[in-house]
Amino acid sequence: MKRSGVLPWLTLLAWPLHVHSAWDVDALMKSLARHEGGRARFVETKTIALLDKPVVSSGELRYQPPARLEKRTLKPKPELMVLDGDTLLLERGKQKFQVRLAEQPEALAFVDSLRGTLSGDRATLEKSYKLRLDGNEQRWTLDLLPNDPRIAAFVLRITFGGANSQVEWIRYLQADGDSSTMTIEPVEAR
């Protein structure tokens, strides 16, 4: 008899370790916010409804927090999309195009999606998005669902997918059908 009234006071005792150590968003902030930023390739395949098969792009990553991101496209063929602050440039082989993020809202939710939960900003996240996180630290997945009408004619869901304080894929979903899928692999540091 005094051993099963000892059972339920060391479930108590436990009880506060448990809720401490709970894998909510904040704490996926919180190890995504502790990443430094590196080197990655990555895999990209768009499914598009007008091609008759997806296509698929492949190159390098460059992250440095919170707000520079460099897409460089390999293959198929060559091309450079720069993220830094409030500016997108884009290089294309000859052509060259440059935005201010300030001036186009619905581009920079799309670019808050990225570099907010790259940098484990959930405040940014949560202007554009409601967020939904599935999973536990070992292997989780944020869905991130627009709430600004304006987004959502263009996005339905973008989904982040990862391991610890690793991002290691997203996939777009845009309100035309169309998709894309990216996987992400660091790369060691030289």
Contents of the next structure:
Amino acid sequence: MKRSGVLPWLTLLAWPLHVHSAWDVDALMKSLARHEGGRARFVETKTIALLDKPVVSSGELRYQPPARLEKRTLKPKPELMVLDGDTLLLERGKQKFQVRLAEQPEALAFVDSLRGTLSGDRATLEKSYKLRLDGNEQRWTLDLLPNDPRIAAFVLRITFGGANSQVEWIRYLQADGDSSTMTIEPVEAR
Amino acid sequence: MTRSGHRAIAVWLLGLVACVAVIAQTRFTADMSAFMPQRPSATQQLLVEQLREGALSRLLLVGIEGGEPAARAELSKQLAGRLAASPEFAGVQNGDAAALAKDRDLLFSHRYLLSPAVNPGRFTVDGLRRAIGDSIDLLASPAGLMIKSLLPRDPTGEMIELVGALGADHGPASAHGVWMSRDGRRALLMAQTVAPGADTDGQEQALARLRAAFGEVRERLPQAADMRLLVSGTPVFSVDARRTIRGEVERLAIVSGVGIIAVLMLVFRSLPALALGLLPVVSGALAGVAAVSLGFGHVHGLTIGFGTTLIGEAVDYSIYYFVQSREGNDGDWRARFWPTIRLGVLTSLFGFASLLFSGFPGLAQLGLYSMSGLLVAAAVTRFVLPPLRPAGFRPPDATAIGRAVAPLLGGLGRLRWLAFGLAVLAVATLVVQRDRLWNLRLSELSPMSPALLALDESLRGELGAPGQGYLVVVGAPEREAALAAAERVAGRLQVLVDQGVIAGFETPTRFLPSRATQQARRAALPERDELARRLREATAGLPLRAERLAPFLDDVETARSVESQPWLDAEILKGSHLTLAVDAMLLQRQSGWSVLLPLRAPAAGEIDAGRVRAAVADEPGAAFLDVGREANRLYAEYLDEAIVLSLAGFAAIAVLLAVSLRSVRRLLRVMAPLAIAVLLVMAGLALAGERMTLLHLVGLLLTVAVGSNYALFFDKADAAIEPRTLASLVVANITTVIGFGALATSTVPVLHAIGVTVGPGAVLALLLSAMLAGGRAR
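And the form predicted together with the partner chain, for comparison with the form predicted on its own?
Below: every chain and molecule of the assembly, starting with the one above.
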């Protein structure tokens, strides 16, 4: 009874969108693909079972479509992560790690979830994930559900939330129940 | 046959049997260390040992091409499994994820003995708070994913210290769980042979095992039919060099043998005489190999290669004998010709004796080989051939050849001024080209094909395998002292890394710290109750509660006592890949232990040797080694030495001739053609753009040795040279040119060098002797 009551409402909500702008995954991807990149501030909150309270980090993101993403963490410890093409570079103090993503299919799929969404590359995303879109153009959420068990072994769901062509937050739900949420606030480009 | 004849034959036969017996026991090698010094300085000694026995001399680089990547990876795994189980290999690495995980487990369980961060301060309340705080901060990073599960056991992050030290940023790429080239077309493996570099037989066996194992695995895997095996590394070079040399020696022996036999047949027209004519050569060659084997304990492949050149000179003796002597009148030959030949033999021996003093075992072997070979060949000609001479054998009258040639040589006699003119031109050429005469690179002696070198470079690059590169070396009588010294040096090198002088370095103490260091680290671990108390205090206010860290307390307690965690030693590392790394860098030597710390040059280019030397200067016994440069410098030094020795040989020959000829005029008449021939050959090589190596020098010495016979015969003929003698010289010259001409076509640089020097040199020596003899040929 309750279920039959909600569904029509949902249909009703969806109805005008389909009529006016055909709001669906393709439309979101097109809109995201138009994003020209730029800088943003982020705050990331990780909830880890082992710890009594979440770990919070913050810093700056730079995105250069389609392949380069720089995450510069300022707090609590300076750290630089650069994702460029198929290499991932992590610099922390004196230590430097470089990962060639092509060698690590799981890591590549994980990275592609982020890069594929930012650049609106549906084909890449659907290689590893099932997509589920909710909301409307002004307030949407996109769920990525891994269909490869090797990815599902460490991440259950990745959710992007945003408005129009702007991603505003990303939430990772890990297989062990820990989760992290990153909120993104664009810095206006001149 | 006279009684003395019987005795000579008996002695000769016994000698041959003895030589064959010695040769049957002889070990033949082909490693480049023969061209390294015998009496080296400490660093040179190390260099030679590295080439002979070091990890590099045992490292095989393996690539698998063709087929699908996944099938290739499967083949790589099965191949690695087979090699690891075979007795020829000390270790195999193919980047197998499971094997790497085992290494990581080993590091993790010994982290409190291994981590450089472990010291008493680390486990104070403050130290713990700082280390745990860092770990929590790290959880905020993407790298946090790696450490989250380890945190209850390792809250202070020792594993991060170790992994950081492992240098995760270099090493081969991988795919499908094994090492794979960047472009994904080659699966890659590294294998270490048990046999050291000097044991070419053992390495050949290991290579055969590798190829067989590859064949078997390929057979059994469904999609592997079109996969190919690529192998490189020093063992391949040694084995390949030996095979090339062997093949070349066979080919050259056949080519020059057939040519020489054809000429001899033409002249002798008698099969028995031909067979006899070859006896001195064969006896000389056998004696030469046996002498080297007895003198050096082993024989280098190149020495054998040199054997073919001996044909060129030793066959001359029997030509002289058969062409110059008459049946039943050996006494006449002994009286008229033998003294000249004997002086020629002595001249050659004096020349080659200088090589015995060479610091290069390779050259000393050549010297001993030539001396004993020539001596035996001459003795066999003198004492064994006459009694064996078939009754009724009369060599066809060769005087016809002599008569035919005489006018030509007579004409040459009027060209005396031309000889001196050419000499002046040659000297001028040499002066102009003086900076381009010598090749100072050791690698030029290597018989490696460019294709093999290119493959080596590409596999080395993909595997990130160490090249020759840069090393810091420390030594001590005891292993522990050597490790402790390496730890001190590592501390200095770390400063250089921070300053950017070097990009990084390896040290065995990363995986095998000295006992003293392990002791200090163990002593820094507090006992359980105390650690629990400090931990509670340290975690106050942190989001990580002490109660969650019980596994940490357990692990530290385990690490505190030798009963629950024995000292980390070579035994514990055995079976892991860490042992390969340690073995490569920690060497037991006759005089004690050496530790090698390979340095990585900064991306910007070369290492500033001065700064590295300065940094390790106050560590006694520590030395910085630029291996490539050191090897070349060494070679240049020994080239200088060889030049001096050759000049000494030349001088010795001059003294010998002065004493036996007792006349300055005659001395000049004999020496001048030889000296001018040498000058002309050198000038010719310079004009042809061929830079001389040590072996060209040996060739020049041989030119003098062969040419002295010609010059002496021309000199001996006081009035005019007899047609018979002239004929013997011409035939001898033709066979010499055939022998060395064949060598000049060789792809083995060493053999080519000798051929290209002696071939023209011998002809020139004959022509110049005729020119300077002053037209006294009839």
